[in-house]
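In the block that follows, a single chain appears as structure tokens, in the form predicted on its own.
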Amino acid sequence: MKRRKHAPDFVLIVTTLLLLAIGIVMVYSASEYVSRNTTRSAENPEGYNYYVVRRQLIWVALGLVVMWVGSKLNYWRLAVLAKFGYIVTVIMLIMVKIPGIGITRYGATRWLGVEPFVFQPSEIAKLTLALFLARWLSNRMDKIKTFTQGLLPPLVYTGIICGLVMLQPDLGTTIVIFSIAAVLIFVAGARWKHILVLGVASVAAILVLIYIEPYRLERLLSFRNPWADPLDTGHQLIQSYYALGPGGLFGRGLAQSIQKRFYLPFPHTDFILAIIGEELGFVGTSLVTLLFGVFIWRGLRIALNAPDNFGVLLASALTATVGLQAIINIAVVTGSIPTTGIPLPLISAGGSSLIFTLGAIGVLLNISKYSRE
């Protein structure tokens, strides 16, 4: 049953707020240097600083706009669209990978766009399939326990999903994706029997991918021992430990960091963390932390206080896009996983990272409207 409207949730809004704060900043540290050495020309020989954090700003903005839509458009109306929204993600992940359509970078091919306006379906596949799923499991509640109509369609449903990611290839995204799937299976009720057979099943799927694949074996290797070749497959994780370390309890200050100067590859992206480490410290990285545990926490409540089952599985898994991402990104920066492309919400520079995120708190928003006070 439908309930009154009330202010949205308070603490998510400036948690949000906070996190693109801290963001703008640390992009623009992390990047002056790149951008000043990749802009210098003959006319403007010292460079531009700006030119990273300036595009940063541009989808901040856009971002936001998007964030306040989100949270202005009633969530029950959503579920009419998830269907479509599914079949218009599958379509667009099979587009990727057809020559002249999709655009590669960095030796994969993951893009649809116009150069410079280029964006992930896999991102929009992570909101598509949370809907999806979240529709589907709340109409056939009843029927969870049951392998072959309550876990069997939604295992086909995203198997589809992460099958066109594998493709590209992203083994990160594709973890990521099923990972919210599962927890909307658990949330709906699933066996126990059940989520441990997947869970077993799971882990053995992700061990065969690394080994097909030379680089990620590689990967998972260096992970163990980076130093064993640090020239290559360990350099960048050993370069994040070169940031992290000296940075100490409160750093050298911010815009002071030595890895960002073309030490640590991309660390205005995904080792983003690892700069922050470095110029503010243990502090900066628990303040970081503590921000996203703040966010899971104002997620999972607003799932709880949900006034419908289809409100508690779609804030679980909106929540579950925002939390799992930092918190595999956080492990990949301190060297507790193998290093894999995931960017940390909110604060990695990127565009259609950072838009399809605000968006999903912009639902979330909705959500907390209509919970339980």
Given for the second form:
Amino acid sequence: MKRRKHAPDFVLIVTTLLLLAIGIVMVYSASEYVSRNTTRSAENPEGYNYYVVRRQLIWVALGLVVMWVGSKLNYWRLAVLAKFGYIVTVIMLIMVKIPGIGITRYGATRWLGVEPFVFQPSEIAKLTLALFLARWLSNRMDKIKTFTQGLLPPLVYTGIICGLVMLQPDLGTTIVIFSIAAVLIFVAGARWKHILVLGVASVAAILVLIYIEPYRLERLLSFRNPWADPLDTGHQLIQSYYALGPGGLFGRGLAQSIQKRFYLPFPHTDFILAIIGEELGFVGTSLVTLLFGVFIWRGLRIALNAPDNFGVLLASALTATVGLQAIINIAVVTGSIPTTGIPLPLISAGGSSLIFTLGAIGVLLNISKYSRE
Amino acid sequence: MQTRRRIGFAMMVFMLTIGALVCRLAWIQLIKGPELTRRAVAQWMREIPVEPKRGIIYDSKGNELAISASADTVVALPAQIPKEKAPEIAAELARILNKNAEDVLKTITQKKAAVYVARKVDPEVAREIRELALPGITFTEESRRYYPYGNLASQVLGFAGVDSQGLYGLELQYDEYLRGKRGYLQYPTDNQGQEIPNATPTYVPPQPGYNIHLTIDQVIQHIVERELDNLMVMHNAESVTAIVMDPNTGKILAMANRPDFDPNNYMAAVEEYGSQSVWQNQAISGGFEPGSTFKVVTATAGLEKGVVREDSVYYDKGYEVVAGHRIHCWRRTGHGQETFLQVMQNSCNPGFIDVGMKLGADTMLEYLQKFGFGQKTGIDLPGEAVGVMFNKVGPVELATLSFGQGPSVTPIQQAAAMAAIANGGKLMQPYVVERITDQDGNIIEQREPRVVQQVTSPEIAQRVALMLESVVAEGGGRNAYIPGFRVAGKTGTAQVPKPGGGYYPDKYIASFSGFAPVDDPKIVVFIAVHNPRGKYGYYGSQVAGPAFKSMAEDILYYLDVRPQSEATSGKVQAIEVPDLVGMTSTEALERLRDTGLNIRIDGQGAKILDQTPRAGVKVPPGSTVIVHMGEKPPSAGEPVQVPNVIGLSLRDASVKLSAVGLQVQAVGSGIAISQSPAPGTVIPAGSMVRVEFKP
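Could you drop in the structure for the form predicted in complex with the partner chain? We only have the form predicted on its own so far.
First the chain shown before, then all remaining chains and molecules of the complex.
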């Protein structure tokens, strides 16, 4: 196969940098008040002395390096790592569950590493599974129409990862990982009939999960009318609305948010879009949303023009990783779907996920260098 | 090719989703924005209330009877008080405010946005706290109520509590007008109650309360209260009540009771009397049997129904037998043959029983109702009583009712009933608030006089008025006579019923109800003295009559009503002063009772030694005879003990010595420094005692 190298996708770079810049400014704005008005404690490891924004700057710098490296590595060389990455991911996901190794934060055990250098294996899982499935499917494009040889194996590989993530438990990430796999299988050319069955099966699976843990149903439904239970399940969403609503068209002005002052939980992470909405208004939120739209457009365009099947599938999967998380986050903040803890890629504060996201974008940029155009 | 289509399809789904999310954001931020903002603001805002200034209460001449002045209230904002500094701050506050430090600490560490530490403190205290500039301690201005005239009209005005809420009297009745509307200072806070820096607070200023203007005239009120104080002292009374009313309009010109209280310190009187009843306005809430003042009702009904005329003749044998019961006249011997006019002048009970019997129970009750008894007058004051009427009227009840025994009525009902006679038969609704104005003087409400009903025709009212004038001019009400004025009125001496039935043998209510001038009445005055126990007895004529005279005279002159001596001189007969020397005070009171002369008893002793004017002098009715009490001096030669006069003046020494029948031989002038014989020596009466005086 002939690969002609040229400049990476400029629009994607600009979009990424714009989102990062908005992120840094908004993480600063959203976290400064809490940061100045709390002292460090076990429950509040980040809430002091501009800790959040200083860390964010470091992560962004590191992430940009990773992105640069990713864009320099020829993407087809990554195929070699696919199987290895998958196995390591499974091992790490199992390690999280081993007492004394997994690190607990905010009441959930999802992290590995040595403080403060910790990361979530489930973050890595998104990428390693994408890589693994892209490689596996690109080698079997002819068999994808069959159930046992084409469709079932990737579902099993995905199921193993999802099952392990679900054990943490982390429903949000599970759904993201499954969706990435679903996009890959769809793009690879699975039969519509199979996809339909798969869809029905997923809905059934979700219903089973709800049946096992009924609190999920409450959570699932509370987003429809958060005021029914304003102190408990509806609280976050109400506070998100109280940021978005008063923001109006142009917002209260940068740094002027009231909701960030102890009203809205996680103002600089999962609900940062609400603070953007309060300070910069509908103009700010729609700009961010449309930037993700541009990101998806450019990402899928790179996939379309990738020189080989592996490139097509990998680019689709990486674009979906970023795009799906953005969509889910915005949907959560606007009360369009049940609340799940998914950060807004490139914008929310959060170390490891930023590194992995930028790494993925680096790979995407590398693929764009070999576009057939 | 299929992969390209699939990616295109995915792209479409993604873009539609992005579009949907943008729409969703627009819906929340633009369409739902105002509604969500309203809710969010409710969550963010903390309010510091700002009390409005309570309205002023003016008398009819614009004098301020109740005013509000600003006072600082100490407020703590617990969220702004550093935890470690709280005990120190509490200690400082406790020291200045003279409070318990632990209580203050508890107060200022409550989990509230703002708490009161001390309400309405004195200016010096506020300044001292301000100078300390304690963190989280701030001030808010509240209004504090002052009553510049102290006790004046206390039960009418009532008072307002610490939250400026009306609790009694007019302050309660007109609270919603006086109160005003609360304002507030609103500022956004974070979720821990901290004020957000640089945020602009909204200030909604309070609306001051409306001012009310009374019909009460501060000068008339002063005159009335002065007389009430005299009555309390002179007659050692339990309580007294007086009402002065304009009969033509129903305006209350004065209303007062004793005992009273100072609304500036309304708890002090409760501590003194041990009961909050001192706050109650007995003039409208106190019910008692009216006694003879009630005969006005019987007379009106009798004249109107034609069962009796002024010249109808009645023979009083001292009692009347009703359904087998013998009901006595206050004069046991009876008044003999008399006209109905004389029956009224003499306040003869059997004469009224006769009229009552002729009228019948239904007519009597009808007139009671017409005069407004058994129902509230509707005066604009809280706590008015209805009184008690008979629920079943038999012959005996009818008989006693006709001279005012049995039902229980309030002073305001009696004043209003008398006003109906004075003004030509109209029952006027009494009122105390003339006008309500806002801060700029615009009239919010203006009260107009209201006629409740026509009680009787103007002609009948006029005839009753003339009968009542004769009561004062030549009957039992002569003690109330004011020289130069045509005065009408009726005395009353009611017994106090025992809770179980029957009457207390020694408890009376002496009352007087009257008006003046008869031809153009300006004032109705009602006075009731509860349980007088002094040396002047308990009769309405001798207790309440003179007080009426003093009050009405001063009020008439104040109202610029000039005396018209020629109008009255024809009717009034001068009275010859009887000889009272040698009588006991009780005998003298009894002797003067029918004469219309007032008495003032000076000095101590069992018998009257001397009197002014002397016996035989002719004076107008209502004049006062001053009697000097003392023991009769021992006759000459009787052994007496020499009293000690050292340290006395010449006058006092000679009074003391002459009291025991000794004479003074004064040497020098000034104060007695020695005497001879020495004190305690027994010498014959009539002897000389030599007393040396030095300046």
